Amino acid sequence: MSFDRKQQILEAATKSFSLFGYKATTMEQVAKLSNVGKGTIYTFFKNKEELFDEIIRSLIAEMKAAADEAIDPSLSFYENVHRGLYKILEFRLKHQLTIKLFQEEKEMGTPAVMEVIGQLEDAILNYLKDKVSLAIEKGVIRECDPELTAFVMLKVYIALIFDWEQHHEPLEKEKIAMLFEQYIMKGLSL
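With the form predicted alone in mind, please provide coordinates for the chain only.
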């Protein structure tokens, strides 16, 4: 029963953070949305920060799972990096919580939200770094700094998907893949 109650609280809190943002969400709102007393929430989470952290850990795990699902062992390293990155960024765009968090970070600069955005980016970078390191070990790509390479890959991808769209028509997925290959992957090729 307690797992169900905890899950109920997590779902209500996710809904509240998605609708109102981190700053405007209160434990009272979460209690009301989850149909439990405020005291019940405190049996599972000591404060809003701890509740938020649990939701973010779950979100990061979901994001990694979505990227892993996109990986196809029969495809090249390049194709899999493209598929994984695209899935991660698509995940960020389609999930109401991440959309609200990025909006709150941009508009209010809430410190807790800025920290979470950093955690999300670190999770993505570590995921990419692991994939690059593995590709180097397997002799699929040339020797390089995996951390720096992951950073460049992510920033180029973000630029092609988000930054470009601020003043231009969105690029098709295939065009992004072609540009990514042209600017990043050819330099890593053996």
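Next up, the form predicted in complex with another copy of the chain. The previous block was the form predicted alone.
Only a single chain is listed, so you will not see partners or other molecules.
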């Protein structure tokens, strides 16, 4: 029973955060949307930020699941990195909550939102780092610092998928995969 109510609150809060962002959703509103008194929320969550964090935690879990699903062990390492990262970044563009959050970070810089986006990036980086470590162990790629490598890979990927679009025509998915392979895997030397 109290389990139901917590779920209700989480769903209402998710909906509201997705629709209005973090700052613009009030606890009163969440209470109304979940048919609960405002005080009740505070029996399940210490404060607004913890409620937010719990929502983000499940968002991250969802993203991880989506990435895992995109991976196919019969394909090459680089192709799987591509598929995983593409799924994650696609997720970011398709889900209300992430869209709203990135928007809020850019145009308001809400501290709680910035922190949460940091967590999200850390999660991606960690995910990637594990994949890189595994690839080194298996002898699929050259020996290197997995953390730094994951960091560079993500930067290159974001550069190709988002940053390039700021001043140029967007690149197609296939092209991005090709470029990623060329720059990161094969290298430019002959």
